[in-house]
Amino acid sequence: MRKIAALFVGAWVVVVAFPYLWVLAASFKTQKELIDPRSFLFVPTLDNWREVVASGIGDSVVSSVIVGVATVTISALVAVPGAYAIARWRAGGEVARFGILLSEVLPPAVLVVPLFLFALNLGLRDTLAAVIASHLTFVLPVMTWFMVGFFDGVPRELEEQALVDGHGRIGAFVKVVLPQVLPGIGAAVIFGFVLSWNDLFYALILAGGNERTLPVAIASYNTFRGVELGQMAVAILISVVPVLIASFVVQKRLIRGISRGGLKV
């Protein structure tokens, strides 16, 4: 049975890892080798990497980081107290609890038109501010809904005990409730950052020129001459690797935070 289980696990790893390995190999192939399905053996070349680096993709990476960090920071500042109010005080009732996800139901095309006109009238067209505002429409609701579940898991008795010990309502929230949900905040922030990092639709329409983000830069390799597969593969690796590293680092911290269990006031 162990051998069969190991076989299934190995097959699963191969299936999951294959796209990453293909993209990695494609980044070192020439365009001719990429369009030839028989080219399993090839001489690695760094031409694709040189061309992508020379194209200024670093600016797009910086833009994506700025947009992602700004989006999750604003979202966290609003989502944490908002989720606490919904979970602890039932603010807005059940309508608010599930209605916050209404923007996730709407197609992005419905929201992009008013967002585009809003940015145009304020002179924010082709700026990162417009992209950040658009990302808040889907990151903020998800992070709020995500945090409601964590606040629901904090026993009321802990907060009541803090009040008995002399802490005010805000003090009890900061010293008791907030430390208990820090792993959840970390998970929500990473999830929100990934959503912002991967967005192409809003970024392309609102800032597809000088302030383009990384997904827009990746899409630009689909040219009128055809798809520059090698260069696109390099750009995809640049986009995926940081997210994978951050996910593994944060995962360890989340498990460590959740496993602490006890809470000191």
Second form
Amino acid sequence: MRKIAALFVGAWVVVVAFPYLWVLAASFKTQKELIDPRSFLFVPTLDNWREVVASGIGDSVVSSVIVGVATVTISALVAVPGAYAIARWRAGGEVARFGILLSEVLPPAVLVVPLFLFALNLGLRDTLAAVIASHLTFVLPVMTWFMVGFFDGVPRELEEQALVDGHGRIGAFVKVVLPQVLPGIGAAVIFGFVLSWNDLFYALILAGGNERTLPVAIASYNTFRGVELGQMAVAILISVVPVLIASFVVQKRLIRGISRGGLKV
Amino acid sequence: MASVRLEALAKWYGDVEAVKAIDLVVPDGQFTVLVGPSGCGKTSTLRMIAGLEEASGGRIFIDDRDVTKLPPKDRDTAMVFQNYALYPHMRVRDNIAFGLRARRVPDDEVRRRVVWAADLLDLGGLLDRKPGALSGGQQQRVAIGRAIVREPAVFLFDEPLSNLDAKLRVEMRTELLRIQRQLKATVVYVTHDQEEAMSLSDVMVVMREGRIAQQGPPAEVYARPDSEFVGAFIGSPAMNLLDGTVADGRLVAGVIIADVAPSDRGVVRVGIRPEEIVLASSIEADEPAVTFDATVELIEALGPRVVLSLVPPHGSPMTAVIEARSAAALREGATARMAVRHDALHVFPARHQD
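Right, and the form predicted in complex with its partner chain of this protein, after the form predicted on its own?
And the full complex, kicking off with our chain again.
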């Protein structure tokens, strides 16, 4: 039994790991080697890496970080009190718990036109501020929903104890409730950051010119003269590795947050 | 310490009236227990005293200070919850000190009081642990410690022993009583366990469906229940309750036939405490008592006493508790001659609903 399980897991690892390994190999190949499917053996070259670094990918990384950090900071500031209100005070009734996710159901194409017009009229087109605003539309609800699950897990008595012990509502929240959900906030922040980090659609349309985020930069290797696969592979690695690491860090809490948020109605 | 006074205190949850305008005085320095079946309003009452629930009507006084509208922090109460509600992210030491720090007590005073409470509750070795590393009994002690360091006007306990196993529960009961006596604390204690209520209370308040059914010293409530409900709820094994009728001052309830006060009449329920059913041979011939024969169906030995399941020739079966020594001659299946003194017959008007 154990052997069969190990076999399955092994096979699954190959399936999951293969694209990453392929991309990793591609980043060290020449364009000629890349289009030759028989090139299992090749002489690794750092040319792609030199090209990509020289092309100013660093600026895109900085842009993506700025957008991600700003998005999760604003989201956390709103989501934490919002989720607390929904979990503890039934704000919005049971509808709010799931209704908050409605905006996730909307296809981004519905929102992007009005957002684009807003950005245009406010003079924010091709700025990171516009991208941040658009990312808030999907990061904020997810983080709120996520945090509701964590606040549900804090026994009401803890807060009541703090009230009797001499704190007001805010004191009880800050001193007693908040420390219980800190790990959840951490997980939600990382999760929200990854969502923002991965977005291509809004970033491309709202700021596809000078202020390119990393996914936009990656997409730009798809040029009129063909796909620069080798350089694209380098950019993809730069983009994907932080997400991989973040996923390992948050996976346990991610599952807890999602199952709590979903099950407790 | 202080007294607590409730005046026409009421609580509504939507259309449900959980507490129906109760009046109650909790005397200074005494152990008052609110007891009743679940849903009787005892916990709502406690939570209103703490300020965790808003009163829908009536007023709450702590030492003549009207606290009805005050937030919990300004009422000077301390509470111990059923699940202890220890702050999981703080060490025991900080848990105990939390309320003092919230009230900005100077640091050296905090340290002194934490040590004092730890000594009183035998928590010395646990001060630097987190609550997660403590057993249920230890968590309970920390919760009590956190309450007593505050030296509050009133202690509020919400079923604090329910999560402990039976043996520990009895030990903690004794300990609670010891601490209460030592501090001369005013305590309001909520439980659904009548035995706990009997053993702890100076004043026992039996509640039912949002009202106070009866209050008084536990021995008195036990000996003279006002109603069938109180009689049946308090005491273990439960009071025997027989259907009967009274006509012309004569009570007939199965084998129980006796003269009673003429104020009782019509269809009644007769309550008899199990320990009031005794062997006929153990009472004096001139004592006013009812005697009857009954088959001894079962004999359960409880050590010093035995529980008899009695089946009289007609009427409902009864439970009797007698001294093990005097039960030596009884055999299961045999007939025994039993007796009930007249003053042990509690006659209640028959209840219509249930």
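Quantities reported herein were computed from a predicted structural model and do not represent experimental measurements. Positions refer to the first chain, counted from 1. In this text, the rigid core denotes the largest set of C-alpha atoms whose superposition between the two forms falls within 1.5 Å.
Q: Can you give the CA shift of residue 243 between these two forms, in Å, with the two forms fit on their core?
A: For residue 243, the C-alpha ends up 2.5 Å from its position in the other form.
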